[in-house]
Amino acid sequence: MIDHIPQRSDLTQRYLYSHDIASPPIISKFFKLADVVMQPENEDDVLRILLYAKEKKIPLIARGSATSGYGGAVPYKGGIVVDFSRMDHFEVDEERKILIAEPGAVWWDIERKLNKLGLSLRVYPTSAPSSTVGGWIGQNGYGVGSLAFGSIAENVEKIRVANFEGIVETRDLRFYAGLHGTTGFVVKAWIKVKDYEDLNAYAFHVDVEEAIKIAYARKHYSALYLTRRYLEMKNMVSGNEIPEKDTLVIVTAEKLDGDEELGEEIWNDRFYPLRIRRAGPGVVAAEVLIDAEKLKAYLNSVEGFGAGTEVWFLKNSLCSVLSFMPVDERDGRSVFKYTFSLKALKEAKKLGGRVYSTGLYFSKESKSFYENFDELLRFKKSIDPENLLNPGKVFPSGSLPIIMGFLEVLS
């Protein structure tokens, strides 16, 4: 039934395939790896591999290009992943303005062949170059454009979602978008598209209290604050001779008073975050939400713990905090900067904010991360009574949350 389907089960694949980009060290070791990759062509390979799961009880875990840090692509008890990178295809409606995806494709490639139609994605993700729709709508992301446009999730007209019932086509995206695949497989994605137009980089050299009134006084594209010691970090790692002052970078079809080659500059490197998160000795990532009137409190704490910090403004006064923090690991007390994650979330929830997405790793913070947390339950519960799409995911289970929970009191 599922013989067809394209395979990897040697162990080098099968171990390649139960990581992300972040696995941390101290609790890595408690995942499975998987027991199969499968790469579905179409619909029907996804029904066959649901079906097959469903009779042998054998956990599904969805993925994209695993650019997350989040551990939603790891198959924390082992199972079958299901590598979404053969259905790739995507068609655009220009009369309508629709790009029609199915959940392996790129949105880099999706960019590329709008721009050739003069349209443009209004959002799309810092990780572009290789996350794929599917992965983003199952985070529901915020990136680039997010300032005018909002969550991936806000720019979805409809999916249609493959789970043990069979195939839902719905505009409701309350039970999927965000759920990291617990409720279902996306397996086609009607999204949103804006005209092109030509936008302008401009660079500011200000503090953050002025950043974000700038960012705020009219309805720009984008906008990205960096902070002195992010730029240190960036130059550090690419040669560049960026002034290592803090930075806010507004993107803007209007014509505005700011350095404009310096704009330019930030703004076309504005995939760094892929980078830095490899450059050696190491580095420690922490991302959270927050409300950018209490922004200049959480990045003075963060700061304090040595870190280098990159704040997208997003609608409605949200932004998304992005830092780094070096780790040497030649040095033996290393595995303890790793709780820096867990001391930055700390801060963040002092001033009311929240961790960026859940996941797996982040898992015990769902019941505040998700308003609707207790009807979500009862919905997985109701389509996945076994628990086989994504366990660990969103919905806490096992021993990872008390071991989160645990660090998170020690950090």
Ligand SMILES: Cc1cc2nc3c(=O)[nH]c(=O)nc-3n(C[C@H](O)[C@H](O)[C@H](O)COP(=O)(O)OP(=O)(O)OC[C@H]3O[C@@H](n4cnc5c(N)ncnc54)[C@H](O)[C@@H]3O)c2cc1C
Contents of the next structure:
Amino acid sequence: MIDHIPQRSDLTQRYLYSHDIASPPIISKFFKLADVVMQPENEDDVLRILLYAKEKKIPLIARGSATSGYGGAVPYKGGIVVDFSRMDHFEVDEERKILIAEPGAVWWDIERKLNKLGLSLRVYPTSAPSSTVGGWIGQNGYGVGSLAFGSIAENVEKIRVANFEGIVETRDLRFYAGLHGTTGFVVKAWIKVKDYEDLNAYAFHVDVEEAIKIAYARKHYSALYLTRRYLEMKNMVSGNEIPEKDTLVIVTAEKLDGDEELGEEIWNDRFYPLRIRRAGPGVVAAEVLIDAEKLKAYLNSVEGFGAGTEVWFLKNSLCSVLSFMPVDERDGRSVFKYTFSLKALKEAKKLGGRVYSTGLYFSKESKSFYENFDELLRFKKSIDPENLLNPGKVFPSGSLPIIMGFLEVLS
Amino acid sequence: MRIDNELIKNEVFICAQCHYCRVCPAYSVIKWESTSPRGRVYLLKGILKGEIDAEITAVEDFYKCTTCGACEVVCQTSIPLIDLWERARAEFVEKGKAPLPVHKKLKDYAEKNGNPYGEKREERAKWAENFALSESAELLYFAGCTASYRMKELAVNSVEFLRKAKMDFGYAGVDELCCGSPFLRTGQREIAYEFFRKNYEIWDRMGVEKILTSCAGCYRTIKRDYKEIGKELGMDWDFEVIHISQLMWSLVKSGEVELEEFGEQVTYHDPCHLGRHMNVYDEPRKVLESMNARIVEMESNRENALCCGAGGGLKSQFKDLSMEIGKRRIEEALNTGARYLISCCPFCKLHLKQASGGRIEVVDLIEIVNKHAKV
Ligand SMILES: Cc1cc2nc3c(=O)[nH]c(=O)nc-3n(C[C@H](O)[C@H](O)[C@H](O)COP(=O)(O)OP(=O)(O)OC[C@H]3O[C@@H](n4cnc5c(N)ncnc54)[C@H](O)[C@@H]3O)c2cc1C
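Form predicted together with the named molecule, following the form predicted on its own:
The complete assembly is shown below, putting the previous chain first.
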């Protein structure tokens, strides 16, 4: 039934498909490895894998490019990792300006093709050179263009999902987007795109209050704010000489009076936020969503810990804030530095903010993270009573949520 | 398995696992993490952390890489990945996990005959029989193994061109030995050091100051690796090393050589060893432009160019994979509508010609230039 599907179960492959970009110390030592990795080539393969898993009661973990850091793609209870990299076909309905993509299609491959057609993505993550359509919908999130267009979920017209019930096509993403494959696998997505336009990037050396004013003053495409500390770290590892001052970059079709050369330099490096790992080697990251009004207070607290930060201004005065602290993974004493993620979250929550995503590590936040959590829980139980679709993610189970809660209090 | 190399120990912890290195030509075909650059880095990290050992299939997959360096160009954290692959392979060899069977055979051949093709040493200079080349000169032409045994027309064209340009040069004949490139790339460093010593001795004896290569692999090895090996062994290394594309451009630019018009539509394939490894992108293109050739770039070009698929020991050990990559490059070339696919490396020419199945004319720049150089 599933023999024809490309699959590997040798130890090396199981090891290589059992992590994402985060390397949390200690707890990850208790994670199991994937039992097998399967690479479906089409929707029928996905349905066969679902049937097989249901019959054998084996967990299924969806995986795009594993560039997220919330453990969503980590098979910590073992099971079948379903790697969508072979389902990477996409096409464009030029008239309706709709991209129709399989889950494994990579954002930047899509953007290159769209540009040739005079079109462009409305939003894409800064991991676009490798991250996938299914992965971003699976985690949901914000990125380039989210100031104008909001989250990826807000830009999806329709999705096609495969789960134990079969295939569903729906415009109601609430039961799937940001749910890390716990309610089904996205096997196709219809995504709104826009006309291509020439955009310019302008840099401004301003404090955070001024940055907020500029970012929201007019209808701009994107706005990114980098703190002095972040730029210091970046210069240190890259040998660049970007002025080490708090810097706002506005990306817009308008002409502005900011520094265009510096704006372009910073913007052209937007896919490389993790260059600073060289400073550790390694970083511990804290990512939160917070209202623009509270941004200054939040930045004061995280920068107090010595972190460098990048802020993406989003629609409706929301900000996604990503702070980094260098950490040497090899040094056993650095374990405590990892509590930075939790300390920062605690600060954000005091200010009305919340975690950026749930996945595995922050499933304890799900109740407040998802507005319709109770409804989601009922839905999950009805379509996946055995809890085989990415168990332990989003819907808290086992001891990890308790440990994480405990660590947050301690931090 | 223990890993001792410091470069590996430091760099693998810097990797962000962002997967931008999915541009890897081998991974693009195989699609399993064990062949992706980030997968290979993660494996090394796992070995260092004592979480996993290098199983035989993992080592094999580690070698499914042309060491083309496409990964290094896009690396989030600027890891010197080409060096990392080579050092890791050397660790595998040291710890008895490699070489792979064909790579070992090439080394056995080379030990016996001074070339990895299993050809006779005394036939190395056969291509040069009609030229009566000098055995001493400041400028040495280093033909390399591929042009000496497999793509003789490149050595012949090179020498004819040098004659037309009235250059005074020498050639080591049967004393020339493999530069060692295939062995440095596959982790068999010892024999490469031996070739270094022997070649060095001969060049010293011949009074060589400047070395000219028509092979991108030899150029990379002699200019970059030999310099480092020399330093490591505490030997003076002050040879100037140039690739024939650089010489052609300097002669054309200065007016010392004039080229006839070549108004064809062409596309240029950047050999990894010349482009990404050594940063030579412009000279071959400028030579072509000076002849009024109409260059149409392939979808991937310059530092993002797709590898031909032959390098890093891939062609010898994993023929099908190597051919599949070659075919993808040929598709890119065909999409340009060009009549000629031009490269600057005998190994690229040999492989792309085989992969093309005759659908496009594959030539080396030196062949075109020699044909069009006015006497
Ligand atoms: C350099 C860098 C920059 C980044 N920038 C951003 C950014 O700007 N914005 C942002 O939000 N994130 C960003 N990220 C995090 C990450 O890249 C994104 O979340 C990305 O969308 C994940 O895509 P992926 O293909 O790697 O998915 P994965 O990491 O493989 O999966 C993500 C989640 O989706 C689930 N999933 C995967 N495929 C499917 C499917 N077909 N159906 C259902 N669920 C599925 C997985 O189980 C997992 O829970 C960045 C990461 C890096 C390394």
